[in-house]
Structure formats: C-alpha cells, structure tokens
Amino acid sequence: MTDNTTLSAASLRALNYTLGPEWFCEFREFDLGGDFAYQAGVIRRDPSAVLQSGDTYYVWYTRGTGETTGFGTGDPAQKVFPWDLTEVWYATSKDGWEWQEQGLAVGRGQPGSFDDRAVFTPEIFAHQGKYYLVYQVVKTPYVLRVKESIAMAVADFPQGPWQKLPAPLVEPADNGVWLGEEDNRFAVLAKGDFDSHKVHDPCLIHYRGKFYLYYKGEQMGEERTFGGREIRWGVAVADTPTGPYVKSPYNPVTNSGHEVCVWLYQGGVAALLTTDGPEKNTIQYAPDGINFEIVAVLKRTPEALGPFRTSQPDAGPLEGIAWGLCHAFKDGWQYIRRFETFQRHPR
C-alpha cells in the first residue's frame, strides 16, 4: 500500500490521471500527387475540412504566391506574411490522393472593403443544401496592429458561385487599447478581451440547435508563458448560419491552442489543441460545447487539420479526424498534405 505522505508532486498528479487510451492516437502524413504536389513559389496552406459530394472530394484552402518580405520594408504593397494577399481557392479528387486544382472560389473584395488585403484560412460547413465557407480577412494596409476579422460566404453548389455576406461575421473586442502610435502589436495601455487584436481560424458546426462558430482569439499586447504563444479560442453563437453570432459568455473556452479543429462526437464537442499554450498537443472533449477537459496528450500532430467530415461521427472517439488534408512547409514554402490518424497499442 502506498503512503501518500511520501510521495512526490508528480506521484500525487498521476493519481487523478484515470483515463484510457481511447482517444490517444498518432499521425502519419503523405505527400499528394496533382496540383498538391509541392511546387517552389506557390503557396498552399490552411485546407479546409473535406467534404463528400457525390463520387468527389471537395477542399477548399489557402493559396497565393510570392515572397514574404516581412514589416519594416517602407513598401506597403510587399507581402508580409505568407498568407498575406491570397484567396481561397478550391480543388477536388476521386480518391483523396490525387487532386485537381479547381480555381478561384473567393477573392479579395474591392479597394475599401473590409476584405480587400488578404482573404484565407477557410474553413466548410454544409447544412440543409447549402454551402457556407467562413474564412479570415484582412483590409489595407496589412500593418502589425491591424484588426482582423472573420467573414462568410453562400452558395448552392460546393462549385459556387460564393455570394459573400455585406460585413464581417464575427469581429476583435473592442476594448484594448494601444499605447503610442508606434506600430506595436505589444505596446497597450490595456490589453482587453483574450480576441482584442484578432479573430482567425474559424470553424463552423451545427450542435444542439444552434451553430457554433469556434475561432481563435489574439490579445493585443500578447504575452508568451511557460506553454508559449498566449493563444485561446472562443465561440461564438447563432440560430441560423449567416447568424448574427454572439460571443460566449464563457470565453475563452480554451486557455491553448492555434489552427482551430472541432468535431462532433456523442452529444458533445471534440477538439484538437496544437501548438500553442499550456494544454497544447492534446485532445480536449467537451459535453456541452463549452467546457473543455484534457483526454489525450499526443507527441506531435499535424499542422492546420481539415479533417474529412464523416457521416458517421459516432462510430469512435477518433472517427472526426480518421483522415484529412494538413499543410507542411519546405524550403520557405508551403503545401498541402494528407494525414491519417491510428492508434499504437502496447505490447
């Protein structure tokens, strides 16, 4: 029997550390043949989930070209990040292997418009025949204390044409305040809501009624800790898909996490934290959408998973993320990959 009295710190955390492997997986990644071959000087990134229709697969993604320059260059034309001036793009395949790029499916908007820099990091939600991509947009100029937002767009057809909703569907708090007018993203007077700066990488569901649009939120001011980038996601709520969508009072429902990943199992809401944060590489699991527990610890995952949306959600804890598409970079650039996830027992 063991004395509680002597054991170490880490003893005692490893007493209330009860769960099983169900949900602990692994992930290997594939390059893929087609236009998602890699190729020098184009940029692919951020794939959204997979959708079915029909015998065809369906992606929608990231895509632009050119060199990033970075901030700090007098030219506000140059391209400071590597998704800086790009567009969403779509692409399709019979297999999930080989992929056939497809062509524009929404473009920056016009000079002025709050989407007129750079739109990307799409994600796909279909619902009762219609389409629905919710994507990140940045206006002019693209400076370091610029706000960004996150917008949609509708079709009919995974095809398109995209009709792009008049205004942002979720924007930054407005409650931070920046210090000088130094082009700081760290300097503030004070740093507001955990989304103050920026709200990016979202996700739409239909879950218990409503739809829920998860995203992740920059603080201005942002801070690094012990777990990195001081990077959470919030929710935002609405009774139709075009909304309007109202914060959780709740936010942040996480305190980690980058690339937004979410899919519905059992009544509830699984996650996929990476990169970022205290609780970051693990897979959290939340019954009513909200609030978020620790089921799995992983060594590493793939970068920004879009994960094929099965008809089958509740076949296993995993089910959402079996396989999908992820982004990988080599040599400065970016394109898109395939992973699958699988479990490796004990022996």
Given for the second form:
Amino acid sequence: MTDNTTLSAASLRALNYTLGPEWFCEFREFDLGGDFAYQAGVIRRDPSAVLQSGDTYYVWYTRGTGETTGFGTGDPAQKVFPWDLTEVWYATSKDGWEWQEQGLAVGRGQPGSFDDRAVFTPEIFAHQGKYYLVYQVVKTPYVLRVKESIAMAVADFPQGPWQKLPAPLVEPADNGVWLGEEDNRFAVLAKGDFDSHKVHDPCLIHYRGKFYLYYKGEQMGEERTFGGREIRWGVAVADTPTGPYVKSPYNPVTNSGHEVCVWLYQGGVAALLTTDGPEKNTIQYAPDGINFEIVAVLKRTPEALGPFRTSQPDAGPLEGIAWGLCHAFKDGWQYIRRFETFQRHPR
Ligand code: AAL
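Any chance you could show the form predicted in complex with 3,6-anhydro-alpha-L-galactopyranose (AAL) after that form predicted on its own?
Starting with the chain above, the whole complex follows.
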C-alpha cells in the first residue's frame, strides 16, 4: 500500500492529475481522393477549417509548386521554404473524401505590395452571410529576418470574388532589436515580445459578441527550451470582423503549440496544441477565451488541423474536431489528408 509520507516526485505531481477522459482522444488519418491525392511536384498544405454551404464542403489552403532550395543561394528569386511563392486556393467536395480543386482564391499582390511574395496558411470564417479569409503574407525579399503579417480578404460567397483589405490586419510587435547586419534571426540585442518576428496561423472566431483572432507568434532571437522551439499563441480582438484588431494584454495565451486550431465549446474556447513547447500534444480549454488550462494530454496529433465547423459544437467537448483536414509530408512534398478523432471511452 502507498505510504503518503513517502510520495515520490511523480506521485506528488499526480495528485493534481484528477481530470477524466472527456477530452482525451486519438486520431486517425486517411488519404483523400480527387485532387487531394498525393501529387509529387505540388505543395498543398495548411488547410483552413472545412465549411459546409448547401450540399458542398469548402476548404482553402496554401498551394505552390516547385522544389525548395532554401536560404543562402544568393538568388532572391529562389524558393526559400515550401510555402514561399505560394497562394491561397480552394477546393470543394460533396462527401469530404473526394475533393475537386477549384482554383485561386487569393493571389499575391503587385510587386512592392505587402503581399507580393507569398499569400498562405489561410483560415476561413463565415459570419452573417459574408466570408472572411485570414492568411499570412510576406513581402519580397524573403530573407531569414523578414517580418510576416496577417491579412484578410472578404467575399459574399465561398467561391469569391475575394476583396483584399488594403493593409495587414495584425503585425508583429515592433519591439525587438536585431544584432548586426547579417541575416541571422537568432542574433538580437533585444528579443521583444513573443510575436516580435512573425505573426502566423490566424484563426478567427465569433466569441462573446466580438471577433477573436488567435495567432501563432514567433520571436526575434528564438531560443530552445526543454519543450523545443519557443512558440506561443496570442489573440487579437475586434468589434467587427474586419478590425481594427487589438492584441490582448494577456498575450501570449499559450506557452506552446504550432498551427492554431481552436473551437467553441459551451461558452469557452478549446484549443489543440501540437508540435512545439512544453505543452505540445495537449487539448486546452479557456472558459473566457484567454486563460487556457490543459484538459487532455494526447499521444500524437496530425499537423495543421482544419476542423469541420459543425453547427453543433456544444454536443460534446470534441465535436469541434470530430473530423477535418490536415497536412502530411511524403517524399519532400506536402499534401492534404483527412483526420478523424475517436475516443476509446464512450462520450
Ligand atoms: C506552418 C505554419 C505557418 C508557417 C509555415 C507555413 O505550418 O505555422 O504556415 O509559416 O509552417
């Protein structure tokens, strides 16, 4: 029998682990048919949430072609990342399995504009008959120290046409200081805020009568900790979908995670944190959209989840991520797959 006067460090920690399995889940991943079947030479990645309109599912994603050569080639026209020189495309499906690529949704801007280099990692938000795409933008030249912003386009129909807002919606915090002139993102005099270098992975929801735009921050002079990369999420809040967005004074609202995946549940916001940080592979829940606590620790997760936006998110903690799309790597190319969550315990 355990003697409570001789608890090990692990047993002492476990005294706090009293939650049940309601949020615990596992994932299955599936290959898709039609244009989402794996295709060497084409990059399809970072799918948005899946929306249903009439009898059709819609998804938006980053699409590009060509080999990635990386930084340091000396040729500024070279593709530095798989998501460099990409644009936002969309696809439709009647059953969530066979997808037809429909074409460009939002392209790159004119040379010299804030989005002239890449337009990628989109998220979709539908509200009162309008559609909002939020996505990342990069301006030429794509160097290691380039800042990355979040921008928006608006449409009356999921098929578009999309009207870009004239300026980015959310920018990196302007309070880090680079050290020296070399293009080195780790050399800093001051790191600045958690999002001083890049704002990524926007995800927009309607919450408490306002518009909450969650995003991933990358910091100038990023370091490694016992959880790996220093990656955290923030939220910016607006009174109307098109902004202006004000960053929460509580940012960052996570200390871990990567591609943002959030869903509404019973008056709060649930989040799936993957990939980076001491709390990677957890589901977290914030009753107020800000103060997230771990509610499940998962075995593994797919990457870059875009869940189906159900009309019944309150039916269960995991209804908001019952299924959706994600991306995977194969032989150097990224392609879009389907995920489903399942529980070994009855819901
Ligand atoms: C991801 C996202 C963002 C990054 C890159 C493409 O999956 O976090 O979109 O910029 O990787």
